[in-house]
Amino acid sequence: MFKNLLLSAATMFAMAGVAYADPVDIRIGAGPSADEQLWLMKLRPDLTPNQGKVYNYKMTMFRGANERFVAYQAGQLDAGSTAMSAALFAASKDIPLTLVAAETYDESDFFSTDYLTLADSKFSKDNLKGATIGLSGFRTSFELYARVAVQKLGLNPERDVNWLIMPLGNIGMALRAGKIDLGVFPTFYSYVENKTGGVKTAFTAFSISGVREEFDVFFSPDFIAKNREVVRAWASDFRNVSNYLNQHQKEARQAIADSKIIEVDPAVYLQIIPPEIKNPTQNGIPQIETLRKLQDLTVSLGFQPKKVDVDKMIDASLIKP
């Protein structure tokens, strides 16, 4: 209890309103979907009581996840939010990370990321051989259950398949205009594609690996060694707007689509989520069991190239009221 008292006069002032130094910058890098959490709290720092108190929330927009992890290795960033097997292949590269906090899990109609074909084309998850699939960059998780996909069927990824690499927001052109016969479409972007007609769906992520893919926040271990309370301030932060996310999606989402910060047609993005539909994670906090069913995943794809401590990999105790 005694112990429980002994607060750190960071994190003291700052739910009192009171900056007791200069606020810590965090440097964090974010994408182009299934973001919100960290969106919002760029664009509504009245929901983040410790921002600009306990710390600055520097936000950056990245197309893809390489993009995101080659700023994290130049020192460019302090966090950013991953796919849990691209973390794993990070770790696996000896690249340092601790997973947060969640943000959202691919497995439900909540979160689908689609592997989408024109409604006439012959590749289905049954036929992929000689099929150019179109994706945002290369070993993440969009690579991954396509890989599994190809996989399936006894393919050989490196020969039997091309690989095309864009931005999420050209993809569907490129479908559409024959450049790639399938190609990956998370959240909105395939509810745009699949509301322009069309296209039909060849298989989703959940569907083809039976895994859970979550999506979370990463820090640097250097960086929360240093600034562990700022580190939970902004957990706290974070749940505070996963909570408002939960329970007002139709002000949350009104107010990204206002600020125009994504790729997708504002009035399009409003329709996509009805606001009884909660967002699924479980108090912000990462889980250990998913990390482990994706790792078992991504090793014996031969994805990750040798497996790490998972244990290591989440600092649960950050997010935690």
The other form holds:
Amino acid sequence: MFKNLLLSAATMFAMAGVAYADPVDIRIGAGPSADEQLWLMKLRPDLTPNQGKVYNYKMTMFRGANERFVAYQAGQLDAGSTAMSAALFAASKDIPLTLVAAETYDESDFFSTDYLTLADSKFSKDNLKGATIGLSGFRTSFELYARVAVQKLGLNPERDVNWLIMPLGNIGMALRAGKIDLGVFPTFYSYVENKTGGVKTAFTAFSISGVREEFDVFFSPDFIAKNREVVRAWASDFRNVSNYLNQHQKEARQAIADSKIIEVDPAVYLQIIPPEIKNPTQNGIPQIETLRKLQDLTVSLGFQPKKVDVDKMIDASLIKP
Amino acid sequence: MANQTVGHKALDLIRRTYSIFVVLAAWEIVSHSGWVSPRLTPGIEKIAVEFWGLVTSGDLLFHGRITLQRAFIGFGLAIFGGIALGTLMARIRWFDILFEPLFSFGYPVPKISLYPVFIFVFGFGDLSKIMLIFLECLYPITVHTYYGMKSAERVLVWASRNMGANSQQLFWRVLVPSAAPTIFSGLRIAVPVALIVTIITEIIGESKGLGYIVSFSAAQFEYGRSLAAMFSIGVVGFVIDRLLIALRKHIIFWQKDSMPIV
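Can you give me the structure for the form predicted together with its partner chain, which would complement the form predicted alone we have just seen?
Below is the whole assembly, all chains and molecules, this chain first.
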């Protein structure tokens, strides 16, 4: 009993220390797709009770995961969003990071990655030789699944196809102008192109790999070590925002579209709402088994140079209620 | 005496190149100091190893050839176009009235921002890159040719006319030699522009060329390899510049002893 009292008192003092200290800045990098929770944390601080008290939320948008990692390595970010495959790649290059929360996964109600060609194109998942493939960045999950498709056909990704990097928003135009033969289209962009018509799905990330890609938020291990309770407070707010997103899709998307944080046509963005939302990510907990399966895939393809200890990559304790 | 000459030459070489070693030393200090992530600023020894890797793997030759091909074709077209246009502007008044404002206004505008337009007109392949290189190099060559032609000494023009030179002789024997040093200045300015534009277009969206190596290596967090590719670009640019200087010395032989800085 005395021990319990002591423990409670200690916890209260620790929380008081956290509560009355100046808020700690969390500098976090986000991208133009699959980061609804991160965008909402900026747009709707009323959903994040700890923001402004325990931490200051400083979000910066980046065109791609690669740019986020460059800023992270330069010490300009404490955290960022990433596809698990990109996190594995970074970890294999000895970049220290810890996956703290899961935003969504591919082929969920919230996110999917489609690879589209023109409807009358000769290129498909069974014929990619000589194709020009449009991506938003190298060493991203988008590149990974395109490589899976290419290598499944026995082709050499370095010689038998051409890769072109461009902003996500330009890939549709490039496809219709005939400048590329196959392009990567995350959810919103895929919806727009399919609605416009004249395109067909060659494959999706999940259909070509059989492995579910997860999109997570990582933190610097050093930052976690110095500010564990701050990160826990952030994770608690992240859970709140995820629940809000689940339950109020329309309002959430309206806020995102109105803010112009990403360039989307509100009319289209609001139409993407699925009729029934299932729990997308197991309460925001990064899945170790997904990480293991992804690593097996990325190493087998040569996308990831060496295996890493995936058990050390996830700290699920911070997001658990 | 011979030793003194060798000594002088050695001193001269050190004087001309010591700044490079100062920069390299500063880089090494920063790389090993811990002030910046060593991953982002790898040491010179790591860059050298990566450079050697590029050479022995054949990547440097394969991608370098593609980059140089694009740069030289665009630069070559700009030489012909720029010298012709600059000459016409200097010699024909209505040409001057028509084109001079375009060059004055357009010179500071970064033509690289037109690359998306070039892509949609010429496609993603070599042609859009070559046309952009041509456009960027056209400006300095045209402007230098124009001013070179205009700056021929009047005394020489009058003297040649007094000696009975016709328009053709005046052009080839007086105006062209007068303009040649300035034209070469324009070429020396255009060469690095050609390389820069080639690299930037390859970084933006390409899977071949030295610019692709720079961006792909950076995407793989292999900054040593990326810097090694950048070093290769620098070496190529330096070699081309020295070749231009040698060519200039040969063609403008009367100015051997009074080489301008540019």
